[in-house]
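The form predicted alone is given below as one chain in structure tokens.
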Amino acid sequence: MKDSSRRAFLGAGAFAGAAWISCQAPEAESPGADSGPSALGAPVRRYGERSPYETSARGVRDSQTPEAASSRTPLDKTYGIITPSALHFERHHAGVPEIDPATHSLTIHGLVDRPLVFSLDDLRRLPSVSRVHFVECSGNSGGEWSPAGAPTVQLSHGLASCSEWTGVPLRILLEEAGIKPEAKWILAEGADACLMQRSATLEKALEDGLVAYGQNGEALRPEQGYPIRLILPGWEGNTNVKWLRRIKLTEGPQYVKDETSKYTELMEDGTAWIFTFEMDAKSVITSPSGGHSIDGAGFHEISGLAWSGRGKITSVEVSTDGGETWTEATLQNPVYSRAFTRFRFPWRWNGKECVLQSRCQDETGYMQPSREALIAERGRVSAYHCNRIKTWKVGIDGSVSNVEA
């Protein structure tokens, strides 16, 4: 059952007030004039660095072929909705190529009137936009098909990140080349060693496809596709082809190796789903989450992230009793389409064992499912697109761990 907005607001204020009072020192004293630093600080740097006390890092999965591996974003160590570029997850099939932007180009060809080749300078001269969007590997949360699940949010949900992407709308490039009437799909190809390829619909490319050269205010990082990559907002990560070198317009999908040997979903009846592009609505509590420890009973803020490949998140509900009751959380504004949305929920822990969950709904009306509901629809043999509700248990000692509710 949902609390009213007014009750939630008043409750949050009361909680926050109590928390503020509990944090005050009874007899705080102003520091003396001679208590400041006794030595000069570090000089000005050419490129900023984070404090040595901040040690959050991507988790890298061990692999016999590290060039075809992944790293995961520490979602519980991030604030707001933007993932720092250095913490954005990675997934590669043939390592990170070193590309000279002065010699790299993007070719538009196939079912077009005028095949075109764009240099990076050409792209930067064209009208640009900046948009906030998440990118999520379709295998993110793949371990959550199992009842056990992953012990931390980095391991369970860390193959998703959110950035501000800057570049040229793909529509501009395709219309400049002249789209032939029979063109209905595109094939995007990267310049890595495996020439990563993915088919996508022309409709999506024209709707909001972006050829990005900027990420979070600077050039793309090499592991994120420098000098240019494709962004298809809300679609599974591998369609957002990195190190983009060509786009071919075609009549239909090409069924290339990167969308047949992988990224198809096996069903229990032996059939397989292919081209399941959109990432379903998903949320997860990041604080407190697995591996954390709550320091005593009293006020704590539950916080997390929600996102959907179909548009905006419209609501997030939080349960502190394993799904018996649900209360609406507050969404941090602004809420962007196909982007991370931060949610917050004021909570007074009574010191007893409890179970935390979140579930979200997007603007299409789709509600994030339980594991049981997801299995009823998709079976038990898929490895992709797992968006079930994640559950954390808080022990009486304050320790937080993964648990299947």
Given for the second form:
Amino acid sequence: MKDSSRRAFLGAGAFAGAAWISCQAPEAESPGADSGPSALGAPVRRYGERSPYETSARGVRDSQTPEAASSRTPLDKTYGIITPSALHFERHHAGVPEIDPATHSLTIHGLVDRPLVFSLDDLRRLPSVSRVHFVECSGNSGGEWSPAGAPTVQLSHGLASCSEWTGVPLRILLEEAGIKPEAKWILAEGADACLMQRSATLEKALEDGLVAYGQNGEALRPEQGYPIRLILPGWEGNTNVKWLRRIKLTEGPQYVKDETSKYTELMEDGTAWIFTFEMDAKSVITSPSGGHSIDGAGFHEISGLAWSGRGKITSVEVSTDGGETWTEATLQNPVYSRAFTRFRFPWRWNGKECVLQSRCQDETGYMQPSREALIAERGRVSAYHCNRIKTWKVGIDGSVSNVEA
Amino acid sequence: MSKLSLAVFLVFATQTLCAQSYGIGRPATEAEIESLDVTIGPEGRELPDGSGSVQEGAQVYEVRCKECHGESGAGGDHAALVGNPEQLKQAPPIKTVGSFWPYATTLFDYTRRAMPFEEPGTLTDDQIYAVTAYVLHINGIVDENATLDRESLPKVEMPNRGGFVRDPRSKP
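Previous: the form predicted alone; requested now: the form predicted together with its partner chain:
Time for the whole complex; same chain goes first.
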């Protein structure tokens, strides 16, 4: 599509939009464009909804078992670093339970001096904190192990989201129960139909584990674990057990199904890495990204997200020539540990075909790898924890597509 | 501070440190913990009473499992259950109970918690022992006359028991 024809098309679209508005609300017609509306707007309401013009949505694939499925965040349609709760990705293993918080509780037992039961009211009485952290399914970007990769950032990276979580540090609850010296691991269990379980180290639980009841200023959404979930910042998604009902302190890991048969990384020699908890540093350009269409040459800000399960993102570099040269992007403040970090890069498109990439580094010095480097380390069959550099091609018509790097 | 008062202080301080700081949360009763604590660890110490044979398990499988997991665990609409570790090296690798799972106790634990998919928690412990025996049998891991219980199940050696290594990326 030539520039002129696209402008014509966009112009027609704008005209059609205006016509739609006037059809929907004829009483709002005003005699002149500058005189403002002549009718009142909508009244106050108890719980807000977004504008009817906004339609971004989680991506859901058809599944025979939609209760054991996932939905993906439209990362290219979110701004800043917080994912709206309604757009936070989902991965459930046995559906979303409906839980009455008045009857829900958290039991802490096992290698403790005093097994304790905490009601929701109990938890809200205890000292709480709010922290911004991403949660990422370890299967996020699983399609990126193949050379082609997914065509949009929602498909390639949408099993990651970032929220402000509010809750009680797990350390407080464990110390309240009294940790026996032989305890080295915890087992966390959810109240969903499969009683989802994961083992995690006691060290991590004490370092920054959180029993969260709040998400982005309100209660957790049911899909995110209402009324409480575990947050283990930076660790693979399903260790952040939703609908949390029980934590058992143990000497060793329990080798439950979802840390052996799944969520382990198979190497090409047939052995598998187990307990691959931390999500490696990763970045992706969200704007422009696959499926977008750039409206003409000239200035367009490149923007994207970077995150690391090991701490803060310290730098993001952007290449507009397929990795030949790299230039530092600006990291938008605040930069939190184990959280989405927004990067921005001023760009003037010359109207020619070009290839866009980003790569990030975290505070441990780890640099996001190319696909070749990742495969050299882990082979081609590990399925999980793919954090390769993602590549978008901008065609001369302005269309943006995924391309093999 | 005298030695005696120091000792008194230390005893007091130790007691204070060991006690609850906030006094929030009520004691969990043994009955509550017993009803919640369904996890079966790899040593199988928590396995319940009861038992089940391969033959009984074949009947359970026919009625409760086959629709999703296929004839003799061959798979169908959902996960296949049979295989051997050699299949982990083929492309694409096939990860099943027989090819991949390191512990037989995990099969009992997961079936009890989460299967059948649409009706979790509806099999008796005897039925779970039986269908565990059947799935292990169709993988060639136990013979057709096997009966499993809390003593014998943890002794079952899975073919891929040694196939897992700790994440080399992790902190020591």
